Each structure stands twice: as C-alpha cells, then as structure tokens.
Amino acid sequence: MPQAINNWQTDQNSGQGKQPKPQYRSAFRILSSYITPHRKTFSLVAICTVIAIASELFQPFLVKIAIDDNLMAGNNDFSSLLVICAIYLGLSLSGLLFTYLQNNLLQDAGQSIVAKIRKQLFQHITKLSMSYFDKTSSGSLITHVSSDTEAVNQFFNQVLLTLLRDGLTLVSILVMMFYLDATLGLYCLLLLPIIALIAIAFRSFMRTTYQMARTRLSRLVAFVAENLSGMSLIQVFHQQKAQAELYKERNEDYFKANVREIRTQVLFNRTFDLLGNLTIAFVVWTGGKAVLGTTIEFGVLYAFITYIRQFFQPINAITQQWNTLQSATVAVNRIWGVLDIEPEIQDSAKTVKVDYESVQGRVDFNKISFSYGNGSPIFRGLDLHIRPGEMVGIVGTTGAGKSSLMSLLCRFYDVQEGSVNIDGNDVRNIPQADLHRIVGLVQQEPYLYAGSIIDNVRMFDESISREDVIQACEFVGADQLVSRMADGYDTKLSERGSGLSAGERQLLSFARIIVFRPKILILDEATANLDSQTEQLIQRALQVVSKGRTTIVIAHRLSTIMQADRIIVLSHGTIVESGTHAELIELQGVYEELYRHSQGEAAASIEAPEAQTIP
C-alpha cells in the first residue's frame, strides 16, 4: 500500500519538472468524437446561449431608449415607458429561462460524455495484460479513472461553458459599443492589449501556485493514507506524536501554498477591477464632455458605462479558466495514453472452439521457455505433462517458478518458446473467455467484493441460482460460517471481506470455484493462511472436488499435497524431482529436505546454538 501511494504521489508530482506541453488540438479532436453524438444538444446549448446573451445585452439598450427618447426628450407618454418596462421584464425572464436551459442541457451532455469515458477507461484497464500491471502502479491508474476524468468533467462544466458564453458575450459587447459610438468603442478597444499583457503576466504565476497547491495536497493525502494503512504499526511503536509532527509540517506546507494561490487569484481579480474602474472613469470623463457638448446623448453614455462594467467579467472568467483548460487537455492525453495501449495477450485470429463438456483436462508444458520482460529466464525448455483427472502437487523454494507455471496455464503471460496445451490445443488458440472457464484459480489471498455472500460466491452472475451457491458453501463447510451471521447468505461484506479471517475468506473462495465447475483447478498456495482445523476441512473438500478434475496444487505447506498422485519439485525453473510423497521421501533429495524443514527438524537442530546469540 505505501509503495502504491508513493507511486501515485510521484505521478502527481511529475507535472512540476518535465510536464508535457498540452496538445490542445489533439485534445479537442479527441473530445469532438464524443461531442458528435450530442451535436443536437450542443446546438441547442448554442442557441440558448445566444438568446440568453441577447436578452442580457439588450437591457441597457432599452434603458438608453427610455432616457433619450422619453425622459430627456420631455415625452410624457407613459404608455411607451410601460411597454419598455414590459419588454425589459420579458428580457430578464428570457435570460433566466435560457440560461437555465443552457446549463441543464450542457450538464446532461457533458455528464453523459464523462460517464462514457469512465466506463470505457475502466473496461479497457480490465482487458490489459498482467505485464502492464507489473510495470504500472495501481495509484496512477486510480488517478486516471478518478482525477483525470474529473478534469475532463470540469472542462464541460466550466471551460466549455465559459468559452462559449463569455466569448460570445465579449464579442457582442464590442459590437454594441461600436453601434452606440464608434469613437468610444475605439478607445475601449485599446484596452485589449493591456488586458492581454496582464493576463499573460499572471498566467505563469497562477499556474505555478496552482501546481504547488495541488502537489502539496497530494502529498498530504498520500501521507494520511499511508498512516491509516499502517496504523497498527504506528500504535505498537508509539509513533503517534512523531507522525503528528510530520503531518503538521505537510499540513502547513499545503496551507501556505493554498493561501498563496488565493492571494494570487484575489490580486488578479482586483487588478481587473481596478482597470475596469479606471476605464469607467475615463469613459465618464470623455463621454461626459461629449454629452455636455451635445455630441452624444446621455442614454448612450449610460449604456456605454453599463457595457464597460460587463466587458471585464467575461475576460476575467476566460482567464481564470486557463489552469482548468490546461489540466483538462493534459488529462485527456493521459487518458488516451492508456486507451491506446494494446493488451499483449489477445485472442488469436484463428481461435479453436472448445466444447466445455468434452474437455478432459490434459495439460502439457512442451519444452517451454519464459522470462518476464527482458529479465533472466524463468524456464529453459521445461517439459511437464499432466494426465486428465490427475492431482499434481508442485513444490519448491521461493523463486523456483511455481506461480509462473500457473500464470502461463491461465495465459496471464505467453511463453517465448514451446507451448502450453490443454487437450492438445495451444492455450494461445483458445478464446480467453473459454480458457478462464476451463481453468479455475484459487490464490493465497482471496479477493472478496463489497456485496452479499451470495453475490461474492457467484461473482454477481444471476444465472447461478441461490441453491447452487448454498450447496457449494455446505460442500466446503462455509455454511457454519454463514449460519453465525445475522443475515445469513444475504450478509453484506465490506471491501476485501474485512471482518472475516483469512480462513473464512478462503472458504468462500473455494465455494466460488466449486460453483463455476472448472475442468482444471489450480490452488496457488491456497491453504497457506489457514489454521490446522480449517486446512483439514479444505483438504476433505479438496479430495471430493478433485475427483474427475485435473487439479494442480502449489503448496508451501507440504501436508496439503502429501496425498497427491504426483509431486513435482521445481528448482530455478527446472524439474529436479518427481514422484509420490513416499517415493520422494525415500529418495532423500530436495523434497525430503523441504519436508524435514516443514516438520521442524531443521529448526530444532539450530535452536540451541542460536539461542546463545540472542541478547
């Protein structure tokens, strides 16, 4: 867990130094493929935006008409003022209605797109080969599924709406100002270079403060998660005070970065406010002189001042969305970096259709050679043949290649040379869906999902009846566990089955494998974490389950495989011994030494000398 957190933190911090420059064009091109199916919705959003903007910008123009054509002209026609008031009210209601529709339509389309991306990304990750997960931390993948997709979500919630609404508003305000008075419009147009310089000056500084705050937040979160996962260790060694001091330092670093970010935003906003106020003062002075000289009307000056106030709002909004736009474009490229990865293990173009009911369960490792990536070879020409219905135990020291052998049979990896066959069919030619139905795997650490016991045993497959699940649990002895629970088989388990012992979780995983009835059963250190009583229960169930089914047992505790038809002893990827338990004991080789160690004889022989060295 700490390593995953550190990897996640490193992934988060990668933007500090050599962060790739966002590829805006490619990011927009990628998102456009998702926008296309919603083009009608986005067209309606554009229409609603135009109407909402028009409703808002025509309001000052109506006031200008009321001032110049009625009040200043001395016209006492109250009916025309009532008409103007009614139109003003109608424009206000229209702006409210179409802004509401615009936001809801955009949210509906945007959330649909983001949900589709999340689903596509998750499904793609589950199809990637095990070699990808060997090289990629789970923390970085979690970041892709959560943080990166959330950045895309902010693009639709904030950036797209700002670019569309505020961009059109800015252009419309300029048009209205030039329509009212071209001279004052030109004066205001001179502000654009000044605004651009301020935005550029603040942009780099704002990006730095934003990244600093996000980085220190990720460090704080990683520190908390790491401490929570190792809380028992912290309490045993009385590290609460020391860890609290370390947390205080990280919390203060984040506090300072956050305050700096807020100060930068406030300074940026107030700078724009100051520039806006100076501009209004300039327009009042210039326009006031023109009104006194009867060059322009007073209503025009009023409308101009109102538009100037509105002029800085969209510019400020667009500039503030720069960091969000940058984060979204980087996130899109990171997501598609994952989606572009092709699984190394894929179904062959010429697959062999295997009849599940006719599978006998013969397994052949034909002179296989295999290594992980560019590492040293695990197997060099290993040859192993397992008969249908045979129970084979595989033992050996750590690193001998026991689990690698099973990974090749499950086709988590492909051999570099030779072949792995089931009933004469190369596993590379069997569709993976069929292969994983034929081969069942029970690992040392069983994984349980958040859900009921019924759903965990049948893996949420509604086609498997409740009665079959109950029968499987009774078969392995898990019914005693379930009967102690308040809701029985409907008891909700938390993630990873916390609250259950390792043996109880393993019993449920055994029931799961029985429900799916594989033709070939692999137990990969499946009894390593079981107590003696539970192990005996599993062994009794295993004797019945293995009948008529090819069973391969990778065992650390040799008591699990003493009754096997054949025991294979691996050492450095090579078969060094093979035979029954009695034959191998009589041989007095590697297996006999492993068995002697498992019985505690070796420990007894060194206990006295070692005891003298213990202080």
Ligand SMILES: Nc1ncnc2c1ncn2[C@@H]1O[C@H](COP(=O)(O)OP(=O)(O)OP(=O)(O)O)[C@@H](O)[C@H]1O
Given for the second form:
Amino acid sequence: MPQAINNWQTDQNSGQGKQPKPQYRSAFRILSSYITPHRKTFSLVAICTVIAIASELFQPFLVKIAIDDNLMAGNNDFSSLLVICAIYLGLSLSGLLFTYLQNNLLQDAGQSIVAKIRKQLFQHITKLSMSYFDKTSSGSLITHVSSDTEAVNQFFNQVLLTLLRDGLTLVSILVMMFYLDATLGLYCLLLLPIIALIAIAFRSFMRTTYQMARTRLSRLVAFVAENLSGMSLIQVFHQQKAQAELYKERNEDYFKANVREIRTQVLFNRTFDLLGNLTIAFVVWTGGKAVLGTTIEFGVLYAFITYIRQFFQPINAITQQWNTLQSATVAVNRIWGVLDIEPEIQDSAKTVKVDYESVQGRVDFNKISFSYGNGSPIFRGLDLHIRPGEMVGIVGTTGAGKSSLMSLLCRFYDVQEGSVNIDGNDVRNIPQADLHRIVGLVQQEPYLYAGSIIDNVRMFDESISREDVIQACEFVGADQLVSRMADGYDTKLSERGSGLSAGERQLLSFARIIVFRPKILILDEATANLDSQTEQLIQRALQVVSKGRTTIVIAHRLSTIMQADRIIVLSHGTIVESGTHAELIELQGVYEELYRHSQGEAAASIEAPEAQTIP
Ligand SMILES: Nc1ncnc2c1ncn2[C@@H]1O[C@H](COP(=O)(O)OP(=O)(O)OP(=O)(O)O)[C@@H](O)[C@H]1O
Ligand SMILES: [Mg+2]
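With the form predicted alone in hand, show me what the form predicted together with the named molecule looks like.
So here's everything in the complex, that chain up top.
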C-alpha cells in the first residue's frame, strides 16, 4: 500500500487522544504577562463594562420609581413621567454605546495579543532544529499555530468578557435585590447552591461532549487536508470511493458529536429556564402576598421579577464559557510547550567571526560519528578532507548516508564524535547565519513558495536586484521556461511550485543558488529530474560556477560527476573508494561496476527498449 495512504490510517487514530488536564495557574500567568502591556485598554474595558452594566440594571429601577412614585401614587404628574422615560431612553443608549466600546476595545487588545503569540510561535518554530521536525508531525504544528491560537482568541473574546461582564452583572443584581427587599433577596440567594449543583451535574457531561465534537472536527479537517495533498495518489489508485467512505464515517461521527453537544446544551438551558420560572412563580406568590399585605410596593415586585430574569442569563453564560476556558487553558499550555523547546542546534558561546569574503572553502570531516536520535549509527569515525576549490563527487547506494553527510556540513544536526570544520573552524563555532551564507545547498526535492519567480529565486530578499535574478536564470537556462509563462518573471507560482515540472523546479533552485553565491556549493541529486540536454546545460553552468568554489556533487547519474576532481564512493556510512573517474575505473571496484551498469543501461535502453517492458 502506498506510503501516503498508510499515513491516513495512522492519522485517523491519532485524533483520539484525551485532552491533557488544564493547568490554570500557569496559563493565567502566561496570559497576564501579555495583558500587562495593554493595561490601559483593559482598564478602559473594565470602566466601559461597569457603565454598560449600570445603565442596564438601572432601567428596572426606573420603572419601579415610575410605578410606585407616579402611577400608584395617582398624582398625574406627566412631566416627571416624561423625564423618567427620557432617562430610560438615555440609559438604553448609554448601555448600547458602552457595550459597543467595551467589545471593540477588548477585540483590539485581544486580537493584537493573539497576533503576537502567533508571530512568536511561527518565528520560534522556524528556529527549531531539524531533529525536532523528524519527531513532530507538521499536522500538530499546524494545529498549534491555527486552532490553539484560535482558542486563545476565544479566551479574550468570550471567556474574559463573560467573566468580567456577567460576573459583575451577577453581583450587581444581587446587590440591587437586597437593596429592594432583603427577605426576597435572601430567598434568591438560596437559589445559588441549587444552581451550582445543576451546573456541576452538567459540567463534566458538557465538557465530554464539547471535546468530543472538537476532536472529531480536527480529525475531519486533517483528513481533508491529507486527501488534498495526496489527491493524485488517490486518483491513480482509484481510492476515491474508499476515501469517500472513510470521510462519510468521520463526517457522521462529527455530526453525532455535534448533535449530542447541542442536545446537552439545550437540556442544560431548559433546566435553567425551568428553575428561573419556578423562582419567578415563587417570588410572584410570596411577593404578591406582601404587595397585597402592603408590606412591599408593587414597583419593587416588578423590579424584582425583572432582575430575576436577568439573574439567570449571566450564570448560564459563565457555565457555558467554562468549556472554552478549559480548552483555552490547554491550548495556552500546549503553545508554551512548543515555545519552551530550545533548538538543539544553537550558536555556541565561543563563536568565531567568519569573514565571508575571505572564506577559502576547505572542508574537513574529522573522524565523525553520527546517528539520528537514538537510532543506529550512520557514520562511525568517517574521515574526509576536501581542499578549497575542489570539486568532489559522491556516489553510493540509496541510504548510504550521502545526504546525511551534507546535513552535518550544513549543521542541520551535530555530530556525536569528531568534528566538521570549514577552514579549520568547527561548524559548531560558526554563527549559523554566517554558516548558511557560506554553504549553499540544492536539494533532491527543491521547494518553491507561493510567490513570483523573481521572489522565489531571490528568496524574498529585496536586496538582490531583479537583474541579478534574470542573469542567474539565463545562466542555468531557465530563461526559456520563464519566457513561456504568462507574466514572465512575475508569474505567480502556486503553493510548492505545483504549476511546474520537477525539472523546472530544479532549474529555478539552481538559479537561486547562483544568486546567493555560496563559498561551498552542495548539489544533492540536483540533476536527477533533468533531461540529458538540460543536464548538459547545467553541467556547463556548474563548471563555471564551481571555479574557485568548493563544490560537492551527489549524483546517482554518473555522467554528472565524471568530471569531478575526486569521486568518493560511500557505502553504509564508510568511504570504500576514492579517486578520479579514471583511477576508479582502473581499480575495477564498486565504482567501475556502477559505471558498467550505467553504461549498459544506457546501451540497453537505446538498443532494445522492448527488453525493459514489464511483463
Ligand atoms: N531524519 C532522519 N531520521 C532518522 N533516520 C534518517 C533520517 N534521514 C536519513 N535517515 C537514515 O539515514 C540513512 C542515510 O540516509 P541518507 O538520506 O543520508 O541516504 P542517501 O545516501 O542520501 O540516500 P539517497 O541516495 O536515497 O538519497 C538511511 O538509512 C536513512 O534511513
Ligand atoms: Mg539523499
């Protein structure tokens, strides 16, 4: 079964993991460090909230005044009634205005905090070492940057607002109730434990349904994303139906989880409504008796009933936000888990300043030993010394360690024993920014970004002129390809350069390396996707580029490296042969056999193509 389809199977199960337990204290500490710079805005939000709440809560009190002092008193004082109406209207408007202000201010501060976190996270991820990306799936990193930051966003937009507004509303309503009538207020206070009991009873149930819905949604999204990137594979293996079935299953799972979540919420809300209505009935009964017995005024009863109606809304909101608070807490801790990871590869304390212009390009692998993580060793005491300006070809079977050796020179990983030196300086002591300016790598699978050809060649570095880019493209023969494109050098490439063939992508990555003029040039299978005519063009370009530059060329196609000053044959992490093409042919060893094979293949494919057809 193809690799990508296998991955889907494993990924489908990976979404089942339980959410870690939220650690509120650390999450709040982290978030409050972000809130501090926005102190002023948050204080303004608090002021606006207080004014908005006061405006809303004073309205029933105004009606009470109108009822008790005007209507019930029967003094026909229309002018003061009009004043009350005007104030009522004014309060409504002020409630509206300050709620609007409060929302806007909070959005502004909250969004800028979330944008800052997202930026920090992205910058941090780009600094992490390759060993981290070997261990971590890109899917989970995408989740951190997108959904986890979104959960933090919800914290500011919903949780914080609710805690502030509804918490304050609740307290104010209680105060107003006690002010109006202490006995009735006390009865209502007795409600709180009942409400708490209901909320607790529903809480774990609501949390489970909420998290189940979220997990199933992310599984659904991951499934779609993987299918999109492996679309050609699906079509070529006729997997459309099978994948559609799998999607249907996931979709139904999500649908069921969603329905269950909504059902739980509706049940919870209606239970609250019922409790609210029972309370009102109770207040109408006891309060009504009191009004009839003239111990309280009718207006007080009216205001009381209105407050009870308002009393349940914030409690409901706070309970609902509990889940969001939990997922935001988990998200914050997860984001900080990533931010806390130190890159394995770091600039050492005793860095040596390397002047780019004076780099000679001598490369020494001094008895290096290396393994990926805790895996089996790839190199055991490998020794290789490359002179400045030398062109070295490396051949070897698949998995021999050719790319790994180059990764060590680029310091994507550090050796466990021995050292990799450039001009006698350990790469671990060269600042990474300098190192990556000195060493240039064209990889097996060149990567292009969504952007214009110009920007892709100069890697969005505006200091490199358009003319330089065009010159480099002409040099490697990419100009013909560019001239065929609708907007020439300004043609926008789609994601991963998917509008281009593999060979065309390689040509552009060649142009890229020529523009950046590294002192040590590494080509790792960089001509694998080119036809022999284009390869010859690149060969010629390479000869010019490699002058005065240390060049390391890894190739399976031997024609690419025949001209090298020295050819190294690598097998299972050790150098088994070394010498010029002629010397190695004479040696009649591994290289000679490889060469014979390649010649034979070339001849066979010309002379007897039918012999190669698969039965
Ligand atoms: N990131 C990694 N994590 C763990 N093992 C790795 C990693 N990259 C490569 N390896 C292993 O290291 C060995 C050498 O791999 P490497 O990519 O250097 O081979 P190569 O000579 O470049 O092969 P090819 O000709 O196929 O490109 C292989 O056995 C491979 O499985
Ligand atoms: Mg390789």
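From a predicted model like this one, the values you see are computed outputs, not experimental measurements. Numbering follows the first chain given and starts at 1. Rigid core: the largest C-alpha set superposing within 1.5 Å between the two forms.
Asks: Kindly say which of 244, 434, 587, 195 is at the hinge when the rigid parts are compared between the two forms?
Replies: Answer by hinge criterion: 195.
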